[in-house]
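Presented as structure tokens, the chain that follows is alone, the form predicted on its own.
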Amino acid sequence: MPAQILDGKAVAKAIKEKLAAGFAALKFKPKLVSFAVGVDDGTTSYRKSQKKQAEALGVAYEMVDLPESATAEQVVSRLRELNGDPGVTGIILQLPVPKHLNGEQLARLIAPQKNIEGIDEVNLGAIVMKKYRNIPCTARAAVELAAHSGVDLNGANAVVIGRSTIVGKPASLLLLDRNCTVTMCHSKSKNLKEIAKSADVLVTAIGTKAGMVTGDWIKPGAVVVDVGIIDIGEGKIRGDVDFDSASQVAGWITPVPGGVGPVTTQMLYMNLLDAAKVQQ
């Protein structure tokens, strides 16, 4: 029997309705700042989507742009100004940044309470202590989708392939907090296929080879959450998982596109709402 589809768009819609109610209940209007250095067409398209969502939720959205030629000192100075502005609730650093700058270092300069993408030592460390602040959005979306399947996660064997600070590590910790028994795999792991096949919940965040995880990697009835996004040309993307073969074995599976992506956007605003509640 083919797997049931974990429809990210449908899940995102339900989350968006909850977000709208949450923002409406606030006593002030939160402000989200999109900070960019050297804007390209891709970034502009992404920001249009962010702005549209912000307006629908009653969130103020501001674009702060510096030219591509901006020095590290100028960028750092502007970020510090935004950190100190009490009217700013959350900040997003649009990536990539020009080659003479270090995007990872810049992201860490955003004040933890305003870093709604959660990619900094304080927010990541808070997950370890089970004192959630801003949770990395893609990792949060992956676990949200796994839970949405309705499969009991208590005691489930969860396997996460990928150990990035953006997805793999935080997703593993979040699944652990859901009482899963978690195995994290990576490029040096031995017997990767056999480990994956032991998973009741399989989260893939590899992003190197489209369709790498085939149906014979999947435990019958497993929940498969594909975080991978690989450009295969002609404007098309695929995930880590070979959907056609995996969907014949899995119980639940996310498509690419239309799976984790739409939910990730909602998690960004979930973090913003949480930050606004703290500030309020």
The other form holds:
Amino acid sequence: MPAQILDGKAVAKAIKEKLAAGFAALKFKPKLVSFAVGVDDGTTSYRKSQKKQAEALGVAYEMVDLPESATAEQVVSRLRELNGDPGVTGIILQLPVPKHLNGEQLARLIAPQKNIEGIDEVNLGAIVMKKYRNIPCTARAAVELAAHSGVDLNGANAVVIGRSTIVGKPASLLLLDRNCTVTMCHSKSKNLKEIAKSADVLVTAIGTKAGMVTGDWIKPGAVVVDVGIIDIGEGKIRGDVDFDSASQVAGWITPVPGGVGPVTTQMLYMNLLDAAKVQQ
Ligand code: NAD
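Could the form predicted in complex with ligand NAD be given as well, to go with the form predicted on its own?
What follows is the entire complex, opening with the chain shown before.
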């Protein structure tokens, strides 16, 4: 029997409703700052959709822009001002930044309680300590979707392919906290296919070859969450998983597009809501 689809758009819609109720219950209007260096104007599609959703949730959205020629000192100084501004609840650094700057390093300078993308030592360390703060959005979305299948994660064998700081590692830790037995794989792993085949829950966050994980890698009935995004040209994207063959074997599967992506966006606002509650 073909797998059931873990529909990211439907899950995102349900989360949006919860978020709306959560933001409405706050005693203040939170503010999200989109900080960018070298972006011509505020019209990039990503920022447009951030703004639209912020407004729908009753969140103030401010774009703070520095010119492409801004020095590292100027960027750090502006970031520190935003960190210290009590009117700012959350900050997103829009990537990429111009070549003379280091985006990853700059993002780590955002104050941890305002770093709603959660990619810094404090927020990542907090996951290890099981004291969740801002959780990396894609990892959180992947685990949310796996849980949405309704399959009992307690004691399940989870295999995560990919060990990046933003997806693979935090997703593994989150699954561990859901009582999965977790195996983390990467580009140097041996017997990848056999390991994948042992998974009750398979999360792929690779991004090198569209459809590299085929149906013969999947345990019958498994939950498959495909984080990968590979541009296959003509404006189309595919995931790490070969959907056609994998969906004949899996019990549950996320499509690409329409799986992890839409839920990731909601997780950003989930982190903002959590941050607002703490700051309140
Ligand atoms: P990354 O390049 O930082 O990490 C990729 C990981 O895959 C590495 O740990 C590497 O060891 C592993 N890997 C590479 N080739 C492999 C192979 N042949 N076999 C096994 N493991 C292999 O990437 P990332 O930032 O973690 O992103 C992973 C994918 O997820 C990308 O396609 C990215 O576009 C996508 N992504 C999606 C979202 C979303 O919202 N859906 C968000 C972030 C990233």
